[in-house]
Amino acid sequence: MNTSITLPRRHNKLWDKIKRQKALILMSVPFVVHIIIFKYVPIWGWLMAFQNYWPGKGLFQQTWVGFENFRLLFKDVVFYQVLRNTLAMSIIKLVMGTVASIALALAINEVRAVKFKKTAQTISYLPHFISWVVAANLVRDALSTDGGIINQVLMSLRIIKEPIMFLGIPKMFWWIIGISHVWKEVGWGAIIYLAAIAGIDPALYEAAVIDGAGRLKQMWYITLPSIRPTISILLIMNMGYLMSSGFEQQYLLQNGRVIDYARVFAIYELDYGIKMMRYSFATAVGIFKSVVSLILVFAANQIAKRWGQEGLM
């Protein structure tokens, strides 16, 4: 009597596929474990948002207050100020960063001298590896009223008569954050677009040259439409970061004069949640950020699909 068990054909195909890709699966295991430990396990801490949490007791031995922390959050005037600042700086960084990265990628792609091309690309993405502790000091020095290069150039061109304290003007703070972000990250962002451009079929450019198209028309009618799926995917992914415009950059460049325009959610959580020991309140802020970020990603994904663009799912 034959007692062997025959698996369905679908299971056999799945098992064969796993065998063929076992090396890739093994390589991905550490990353999956990392995500589970540092991303999913801490979600249990969200229970603190519905408690009057105080260290020393177990998580399930705290006083439960329901949605009280969220009610306090939405009644806080500073919360709406933080929401405004976060969205404003995130949108400025997203728009300026995306446009600058695409422009730089197009410019580098058009360079024919290989050595100059590699040198320009290397110089452009090196600031990405500089810590914001160092980068913020460079920005401060550049904008300083005491020998700062920006003021010196503007005065030399007779655009201004005396130095301007840029970091002391509240409404200018958002733009300083956006411009300094572009300086630091534009080269790194251009790498992805350069990789997408490298995958375009050269025959398209050859046909365009035969039809008499110049470089600008080639970029407009061939390069940009060809990398549109990459742009769409990156924009959708970046929508999830609109509620997290950063921490180090704003924290290191802020001062008392611009605090009303500099405070973002990360600083808000630190000041109002951790320093004041309002742990439940800080957790409620984090949940709000996460939920809104998730909604933005799904909404952007659906909008992209309706417009016929590439989506994440």
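Positions refer to the first chain, counted from 1. Predicted model, so just to flag it, every value in this text is computed and none were measured. Under this definition, the rigid core comprises the largest set of C-alpha atoms superposing within 1.5 Å between the forms. Compared with the form predicted together with the partner chain:
With a cut-off of 2 Å and the rigid core superposed, Asn255 has a Cα displacement that falls short of the cut-off between these two forms. Superposed on the core, the two forms barely differ at Ala299: its CA moves less than 2 Å between these two forms. With the core superposed, Phe38 shows a C-alpha displacement of at least 2 Å between these two forms.
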Second form
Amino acid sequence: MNTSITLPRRHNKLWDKIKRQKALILMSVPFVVHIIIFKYVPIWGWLMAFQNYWPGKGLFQQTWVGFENFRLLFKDVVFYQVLRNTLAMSIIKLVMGTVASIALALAINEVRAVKFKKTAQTISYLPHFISWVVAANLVRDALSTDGGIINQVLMSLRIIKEPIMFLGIPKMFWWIIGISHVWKEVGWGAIIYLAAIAGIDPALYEAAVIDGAGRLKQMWYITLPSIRPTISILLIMNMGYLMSSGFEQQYLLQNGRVIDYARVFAIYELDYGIKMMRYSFATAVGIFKSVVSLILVFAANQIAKRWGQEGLM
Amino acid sequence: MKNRVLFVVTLLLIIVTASGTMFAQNLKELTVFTGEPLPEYPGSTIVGDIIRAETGIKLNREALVGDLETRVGLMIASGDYPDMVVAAHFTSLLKDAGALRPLNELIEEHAPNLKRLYANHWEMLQQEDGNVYWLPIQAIPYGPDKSRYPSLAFFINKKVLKDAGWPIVKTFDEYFQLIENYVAKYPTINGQSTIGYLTLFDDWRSFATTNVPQHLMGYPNEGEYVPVLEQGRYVVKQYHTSNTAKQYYQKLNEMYNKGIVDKETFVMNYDQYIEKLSSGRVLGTFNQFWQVEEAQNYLLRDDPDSILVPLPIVIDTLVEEYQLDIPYVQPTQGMGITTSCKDPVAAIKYLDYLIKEDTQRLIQWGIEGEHYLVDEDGLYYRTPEQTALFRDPDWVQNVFGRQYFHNAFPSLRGVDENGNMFFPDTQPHLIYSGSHDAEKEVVDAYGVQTFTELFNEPIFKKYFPLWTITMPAGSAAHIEETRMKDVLNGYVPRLVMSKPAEFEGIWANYVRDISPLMKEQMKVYQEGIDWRMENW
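Next up, can you give the form predicted together with the partner chain of this protein, since the form predicted on its own came first?
After this comes the whole thing, all chains and molecules, with the earlier chain placed first.
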């Protein structure tokens, strides 16, 4: 009698849990299916990296070349240039973008005039909705030596005598990418921090005010620590994108003069891979990127955990 | 209530479409993919309706959206082809994937017009296996035509020539001297600073800067290398490190440091280039005409005194100029019929109908009496009203419908069988009379009828041009080509923008870096040229 009761009960426990969370599970199924179809199934395509793939033939009728494509990749001097540029621009964008977004979120949060607050927020996130094709032309025009606004302002302030050709200076390209990224994405990035700030218990602020904390102290001791988990999770997630520092932005702002500093992985894959029908080579580059990204995400996760933060995994 | 209305509307729609298909049932349908963007076919156009009635075929078109490379790749990967396909420079890829049918027998049996009109080009269309898999989109059956503009040139602002009293300009130095003088005299135009010289360097369009040495040496557009006749054989030579190239970049360097070459010429993109040219304050630029045509149209409309005038400029007086294109067809791409096509006979018959002279005349000139007239000598002409109608691009595309049967489909150009031109724009007696007043002023001053007459007649070369030979995708030569272009892209701005004292040093490094990156390509080109000389 006893045994016959315990078994079904154990079974029922899991079943009950599933039943209770039925709605949640149902809701997540489409996403799991989506991930499997679009993120896991295509991994079969990685086989291409070990072949000399030619379109029109099946995956298994191709010639196999082993690690030849990887050998070509690591032998290529351009590859190391690309790696340097990608990492440099990613890190610049990540650091500048994060700092600017948090600063903007803090500032907007402190503004009491509702109308101004809403307007400032709208203006700051509007550029996010322009495509880079348009935005790049705006940036080009602003930086132009032929009546561009930046040069005009600097010249009328007597900071410079001659217009500077910003887009023609190789060393400056990374920073132009960083700054234009901040201009375009700062408002959008601030939204998530604003949401986190909105969730902070007002009682904390009241207590701080009673203890005599001013605006700055409140920011430092209450707002920032409260959004620390959000910041660290976003940072960990962004680590995964370090190896892909974007494409359109660099592609549209680059020119021959700065190409040595502008070429990132996506452009490399395009110029030296897909445009030449070297699909296998492009795949090998993709695999290298994925593997490094995976390592970066795990490393960041471990570091965050060690610092006493919540990790993702 | 709302639902019922919706239901009725849907029902009506179903009935209408159903009856529509039933009505159209006697029409045969063919699908075609054209590798260029074109809006949806309007459903009915003057040209299209006649073609549909005479062939009994309804075309279902897919125009290019986005990237051609991706679209063709997808087609090949899925094996899902339309009946007919035009894939521009990816045509041979479709053939390699086994997607194209050999056309020889089809043409032999069902297409007398195609056979007759492509006869001149037949040898160059045969692939290694002796079969023909595609038809180039233009054939020249009776002889070439002339156009108002050369395909490439050093352009100069009309104001400069007028101000200097219409001088004859031949050499690169004279050309820049004229520009320098004008800049000194008029440092600003319409309140903005005068731009002496502009050179385009945007992405793949940078050939507008790097191809120039060959033209200064008097060659037409061959591409990255020039075949030079040596003891009866065309030998492929490179010009990127030639003396002419050095003189060219050194001159640009000198002019850059004098402020004649625009400061931001190497960082501007194509849009900015067109914008500057259209402003009328640019005095000189080199380019292929199609790249500046848009700006020229703006200038003709808004600032006729600043139109771009093409000049035959060479490096020095010892060089003979032959920059005009030798008329050629593009044998490496065209329209093919795919293996998915269920009725290849219908497809080839359709193309055969399109190519014949009468259809071509309909597409280009229109209906006699309505869109053009014939004078007593049998020459076609248009009244000013008819000309105005054909100058309206919207009308030509949407009402007349030319684009839908011309750009991607096999067509004829040059002289037709009775001495008229297939393209109305090139009708000899109309080239001058159809010119804009601003253009007439210049050609009158130089005593010619058209700008192309300022140039020497081209010399016939059987293989022409070299650039239609392509590097096998992904081959060593192909990779080398990309690396060479990288070197060019990296060095050319430095050559021009450095201090004059640094030029020699940078030039030496440039020669060192680019020289090893040409061997494989030259091998491929040499083989291609030899093959063409033997087989065409």
